[in-house]
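Have a look below at one chain only, the form predicted on its own, in structure tokens format.
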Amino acid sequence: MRKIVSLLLPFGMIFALAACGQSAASEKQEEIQSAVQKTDEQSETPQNGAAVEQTEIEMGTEPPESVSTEEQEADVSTKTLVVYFSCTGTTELVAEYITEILGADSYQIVAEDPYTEADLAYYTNGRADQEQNDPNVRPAISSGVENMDEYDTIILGYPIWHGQAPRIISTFLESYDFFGKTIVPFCTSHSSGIGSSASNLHALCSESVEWRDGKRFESGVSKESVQKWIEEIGIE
């Protein structure tokens, strides 16, 4: 019997060692599989910032782009519109100078019924003479300014007709609400100054409008002279 037990004892130890080895190997295999699974999950899962960005894009709430200082300043800067009426080109030239100097927008007042040379002939009882003799006349304008609310400053140019602004300027001023805006008039003429032509226009706008002193320019004025005036009145 002792011989049988002695013979079986080594076999029992072998089986026990084999079982322990299999258990250790199984635990090792589980550790390797667990490590591989974690690695796969990390590779499939974006970093926190990327996950947030992806979520925001999918939800339509992508973070807004940053705005530069220049863009912020442009948003709060004033906008200027150069408005002018010109039949012979004299006033138009000055308006073009101002537009270029300021980098402003411009709008030309065009009569729905264009003026002819005969209409403009002085002291012939032509169309211009008749209109200037009647302060209630309002010649129609062919088109308008659709985005007037966007402008803070209006530089208004016109020729002098019989000492005053053409009646079509009155049509323009009565066509819009200039509440809180600044209007800077200028005129062109061969001899007459701006005189009361500007101050007589004040009553056509609300009292909230700030009127600046006007300026007369003669035919053939230089761009440098116009720029000097722009600097003097402080329009940017």
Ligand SMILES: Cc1cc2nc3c(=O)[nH]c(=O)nc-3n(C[C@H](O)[C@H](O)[C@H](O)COP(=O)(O)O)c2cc1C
The other form holds:
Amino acid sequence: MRKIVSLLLPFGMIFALAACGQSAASEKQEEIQSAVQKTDEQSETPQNGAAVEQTEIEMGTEPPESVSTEEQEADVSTKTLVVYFSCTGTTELVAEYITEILGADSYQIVAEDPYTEADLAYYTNGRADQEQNDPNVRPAISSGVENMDEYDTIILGYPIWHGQAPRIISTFLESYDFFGKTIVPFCTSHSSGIGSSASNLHALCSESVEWRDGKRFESGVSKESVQKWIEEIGIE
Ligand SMILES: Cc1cc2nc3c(=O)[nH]c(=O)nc-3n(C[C@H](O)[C@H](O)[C@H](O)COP(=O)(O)O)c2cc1C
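Please supply the corresponding structure for the form predicted in complex with the named molecule (the preceding block corresponds to the form predicted on its own).
Below: every chain and molecule of the assembly, starting with the one above.
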């Protein structure tokens, strides 16, 4: 009998261990199944938003924040304002071309005290001559741009007065915060180039302004020529 027991004992132990292992495995299996079921239930009926979010984060399936199409477009679109000063219409015509080509908004700088013909007669020591001789003069502007914050790009046009921009352009530039904006200068003249007239304006604005190279147009320039320039500088 003793012999039989000693012979059967190892088989009994092996059986008992196997049974034990199987029940542990099936317990584990049950645990996993119930966890998966819980996750399924939560995602089907999300009664607890935080729990769903937690599960998504753990599983690395958190959905990206949704951004509407309009928001995406607003992120990439830029808005341009064409600003100009013109006393005899030459700069105004170029500004109108630019405004039409770009479908942009425009703003005319108008002096609070309008310039008369006598004021504009140059080399007579008239009003315009005197203003250009004094870099500190700031002729007043009659009305302003209320929504300057909306614009990313300013295209700024002026006539050349004694090789420089009229002092009223300085008034304009000192009246707003152009932080982070792009300014594209252009001018018209009898014969002078844009010269230092544009670069001398840089010091009037924040250093964060991106100044683009300026362009001089002659009186009677065609709309096609203006369009070519717009395409060259890549403003939309
Ligand atoms: C006070 C004054 C100074 C001027 N100085 C120059 C000059 O230095 N060089 C030049 O080529 N034209 C000069 N002009 C001519 C203007 O630049 C030119 O006529 C311009 O196109 C006028 O633009 P608007 O019609 O938009 O006012 C001057 C005009 C004025 C009134």
